[in-house]
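Only one chain is shown below, in C-alpha cells, and it's the form predicted on its own.
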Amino acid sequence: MHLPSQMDPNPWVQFQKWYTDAVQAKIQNPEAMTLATANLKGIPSARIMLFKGVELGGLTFYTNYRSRKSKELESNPRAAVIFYWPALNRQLRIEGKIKKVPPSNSDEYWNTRPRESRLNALISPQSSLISGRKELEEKLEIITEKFQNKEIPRPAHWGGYVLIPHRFEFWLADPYRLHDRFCYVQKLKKWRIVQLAP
C-alpha cells in the first residue's frame, strides 16, 4: 500500500525520481514512452517515442515535422505520453500541451546523433507511401556520397517538441488489481495531488 504522503508535492520531482530508478535497474529503454495523439476529428494514433530530457518546462522528444504525429501535432497541439517499466510495476500518464523547442535546441540535439541517423532522417520521407526498402537504400547510397567528410546540417523538417504537463498520473501496480494510482493536476500554477481508484 502507498500513501499521498509518500509521493512528493511537486510531480517533476517525483518523475525525476521514479525515472532515475528506471535506469538504475537497468531496464532496457527506460526512456521509451507511448506518445498519444489525436487529429481535428478526434481519432487517435500512437507510437512509440524517446524521452530527451526535460527543458523548456516539459518533456522533449524528436521527430520529422513532416510525419503524421506532427501533422496532429500541429492542428491539435495536446498530447499525452505513457511511461511503462513492468519490471518496477510503475506506469506513468502525462497529459498537456504541445510546442516545437527553438531551432537552436534542434541544432543541438541534431549533432549528437549518430551519423548513420542524421542520414537517415535527410533521406526518409516518414509516414509517406514508398515503392519499397530499394528506394530508401537508392536515396541512402547518394546522401552518403554527398555528405562524404562533411558535416551533415540539419534539415528544416526535422526537430523537437515540448509537452508541457498539465496533469501527471503515477500508477503502481497491486498483485490483486487493488492498484494505487496518484493524479497531480494543476490549477493557477500549483500543483495538487489526489488518489483515484484502481
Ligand SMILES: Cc1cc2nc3c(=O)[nH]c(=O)nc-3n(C[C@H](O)[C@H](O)[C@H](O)COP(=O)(O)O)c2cc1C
Second form
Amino acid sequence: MHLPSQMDPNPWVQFQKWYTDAVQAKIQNPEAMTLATANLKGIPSARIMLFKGVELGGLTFYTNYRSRKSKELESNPRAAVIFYWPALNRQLRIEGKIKKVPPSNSDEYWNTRPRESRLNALISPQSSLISGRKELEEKLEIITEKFQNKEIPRPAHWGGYVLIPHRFEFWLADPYRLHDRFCYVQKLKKWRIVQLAP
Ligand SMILES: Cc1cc2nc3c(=O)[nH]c(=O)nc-3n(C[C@H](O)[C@H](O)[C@H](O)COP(=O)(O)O)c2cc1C
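What's the form predicted together with the named molecule like, now that we've got the form predicted on its own?
Below is the whole assembly, all chains and molecules, this chain first.
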C-alpha cells in the first residue's frame, strides 16, 4: 500500500524518480513507451516509440512526419503514452497535447544518430505500402553511394514531437489487485494529486 504523501507534489520529479528506477533496474528498453493517437473520426491507433527526454515542457520522441501517427497528430494534436515496467510492477500513463519540436532540436538529435540509421530514415517512406524489402535495399544502395564521405542532412519530413502533459497517472501493483493509482491533474497551472480506484 502506498500513500499520496509518498508521491512528490511535482509530477516531473516523480517521473524522473520512476524513470531513473527503470534505468537502474536494467530493464530492456526502459525508454519504450506506447503512443496512442486518434484520427479525426476518433479511430485510435497505437505503437511503441522511444522516449528521448524531457525538454520543451514535455516528453520528446522522433519519427517520420509523413507516417500514420504523424498524420493523426497533425489533424488531432492530442496523444497518450504509456510506460510499463514489469520488473518494477509499475505503469505510467501520460496524456496531453502535441507540438512539433523546433527544427534545431530535430537537427541536434538527428546528428547524434548512427549514419546507418540516418540513411534508413532517408529512404523509408514510413507507414506507406511497399512492394517488398528489395525496394528499400535498392534505394539504400543509391543513397549510400550518394552520401559517401558526405554529411547526411536531416530531411524535412523527419523530426520530433513533444507531448505536453495535462495528466499523469502513476500505477503501482498490489499482489491481490488492490492497486494504487495516483493521478496528477492540473488546475490553474497547479498540479493536484487525486487517487483512483483500481
Ligand atoms: C522498441 C521499439 C521502439 C521504436 N521506436 C520508434 C521511434 O522512436 N520512432 C519511430 O518512428 N518508430 C519507432 N518504432 C516503430 C513504431 O512502433 C512504428 O512501427 C512506426 O513508427 C510506424 O508507426 P505508424 O505507422 O503508426 O506511424 C519502435 C518500435 C519498437 C518495437
